[in-house]
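Given as structure tokens, the chain that follows is alone and in the form predicted alone.
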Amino acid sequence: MIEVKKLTLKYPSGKGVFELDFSVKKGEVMGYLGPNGAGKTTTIRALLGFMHPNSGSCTIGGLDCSSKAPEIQKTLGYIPGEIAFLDDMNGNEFLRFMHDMRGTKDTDRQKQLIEMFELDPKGKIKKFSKGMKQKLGIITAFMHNPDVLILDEPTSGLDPLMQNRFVELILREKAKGKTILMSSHIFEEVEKTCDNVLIIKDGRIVKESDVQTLKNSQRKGFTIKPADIASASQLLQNAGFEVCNTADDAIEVFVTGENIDRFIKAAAQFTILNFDVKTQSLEDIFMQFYGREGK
């Protein structure tokens, strides 16, 4: 449903996106991860037809994103990273305006979404809070029942309850076979909703993986307070583990699944006063790609 082939789009500064290759199948939710400036929004602008690539191509539903942008946008659901509204309108006027733009008339879905996100759309948009504007953006993106959705930081400004409602909405849409590309900084949101993830760094995709495989690659972190920190550190280093000292006379060791038994046997050789375990989040895994050489 979404296909990007050898896409390069450069800014005069030399930044941009380079040789991007990926696709999102029907019924798939793809997470698009990376820090600000990595190239996520540039990719999305190319998919929306707002910017034209220097080389390569991108299509949605088989339609070229550059030449068929108006046709694509009528049936696409889109939440921009920075939502701009016609502030002189009230919320209901804006929703009617969007229906007119798309040539849609059925408002049943709109009413369901307004109720789900507890939005009163009667007031002037310029008086809406950040969270209310985000809710209006979500309703606008989903109310015409699109088959493809492109969402750029969709829960920005929402409180935790509404973030959970959004996760529920994505899971329902996924069950209906909708295709979704979602940029997000909220890793719990990605873990709950996405089938696969793309990690982009400096305009290039550095990792493509299904979420389960990425989660399975998690390392466990062990924080140990030994009776003798110097000898404990030496024992673990001799066993082949990388050890970091912490400020409170403890040591921290990260261990992958296949090495846990060897780690426990090495730790059993010294006296432990305190022991704590933490599992890497998806965010920790993601940050591995930004802490490597050449970042």
Given for the second form:
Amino acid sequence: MIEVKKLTLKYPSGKGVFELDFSVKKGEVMGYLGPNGAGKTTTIRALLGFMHPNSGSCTIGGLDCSSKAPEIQKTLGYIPGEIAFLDDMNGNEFLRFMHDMRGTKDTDRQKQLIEMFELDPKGKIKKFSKGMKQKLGIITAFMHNPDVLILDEPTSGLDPLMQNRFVELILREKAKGKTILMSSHIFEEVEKTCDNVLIIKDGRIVKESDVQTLKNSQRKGFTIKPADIASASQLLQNAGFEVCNTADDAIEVFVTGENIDRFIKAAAQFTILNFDVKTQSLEDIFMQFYGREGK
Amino acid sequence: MSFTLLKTVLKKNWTLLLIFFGVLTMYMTIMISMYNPNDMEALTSMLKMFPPELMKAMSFSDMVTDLTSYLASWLYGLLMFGFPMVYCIILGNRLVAKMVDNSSFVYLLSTPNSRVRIIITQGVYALASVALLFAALFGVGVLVSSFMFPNTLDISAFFRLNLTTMLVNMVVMMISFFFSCLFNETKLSLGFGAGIPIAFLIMNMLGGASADAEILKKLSIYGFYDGVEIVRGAKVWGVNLVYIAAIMILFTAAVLVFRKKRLPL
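Counterpart to the form predicted alone, namely the form predicted in complex with the partner chain:
Whole complex next, starting from this chain.
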């Protein structure tokens, strides 16, 4: 549904995105992750046709993002990373305006979404809190029932309850076969909603993986307090494990999923006084990529 | 053209138009009420007390005796450039650059409307509002004159005067609009969109003040015609056509530049 091929979009400052290659299939939820300034919003600008790329191409539903933007917009929902609405409108006026501009037929879905996110769209948008503006942005992006959704940090400013509602919404849309590209900094949200993730750093994609594989590559850390630290270290090292001495009387070993059994059997050979498991979260895995190549 | 957008733009900007219409109506009424058909001599002699260069810079002519030329000189020589210019600068910047600068433009593009369509709508509003302003001022002029000095105003000449003044102000509108489309930042849009029309106005004043600097007036868009001459029957179709051409060229350039450019939204 979304196809990005060798996309390069450079800014005069030399920053930008370079040679991006990825695709999001119909019905797929793709997480788009990376540190600030990595190029997430730049990629989204190219997808929405706000900026024409220097080279390469991107298409949505087979339509070129630069030249066919108005047509793409018929079936696209977008939440900008930095939401600014038209000044001096109240929430209802704005929703009606977007409704009319899009030529949408009915307002049922709009009403459902307003209920779901408990938004009171009466007052002036200028006076809305950040969370309320974000809710209005979400409703605007989903209310015309688009097939493709491009969401730039969709839950920033939302309280945890509303973040959960949002996750529910995404899962429901996914079940309907919608295609979603979502940038986020909230790992829990990504873990719950995304099938696949892309990690971008300094304008280049450094990792593309499905969330399940990424989770399998999670390493577990075992902190062991053996009776005899020297012989225990020796035994584990001989078995091919990486051993770090964290304290005088304890060692830490990192083990990936498939080596757990071997590790337990190796550890059974010496006396253990205490034993602790530290699970590396998805967040820790992302952090590895965030930090890498930067230096 | 998107009528939904046009309606919204009108709703957002009609107060601005009303303010300028109000101020200019006030000036128009005061100016007409100050006209004294029997005592133009007194006014002329009072004018003689001021340095003639200053009078010329303001485009005030001491040769006028009839109401229509009097308005052409006193009202349409400077005020009908200066005030609408401020309106054009504010509106031109508001319609595009300000919305791009504060990112709210993103919502116009989040609809199945092309950039070209949106910009044409904004530009049409800009021009239509100037047209409306001058049509209304023409009406006010005719009404107030017929109330205070029945049958004194040469309506046909006053109409031609308003038409050309409207066209020159539309050129100014399109200058501001063009820079609003060209730049993504309000700072630059306002810098050029205000700077160039102000420069033209100053050139017009300097050119009027001294014979040596007359070339400046000729180069200023405001100096292409003389309001008093229009009232006296001078044909300015050539000038009108130049203005119309300038409006169309600037409008087209604004659309083309906006269609291609990178929007930091």
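Positions refer to the first chain, counted from 1. What we label the rigid core is the largest C-alpha set whose atoms superpose within 1.5 Å from one form to the other. Note that the structure is predicted; figures quoted are calculated from it, not measured.
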With both forms fitted on the core, give yes or no for whether the Cα of L48 moves by 2 angstroms or more between the two forms.
no
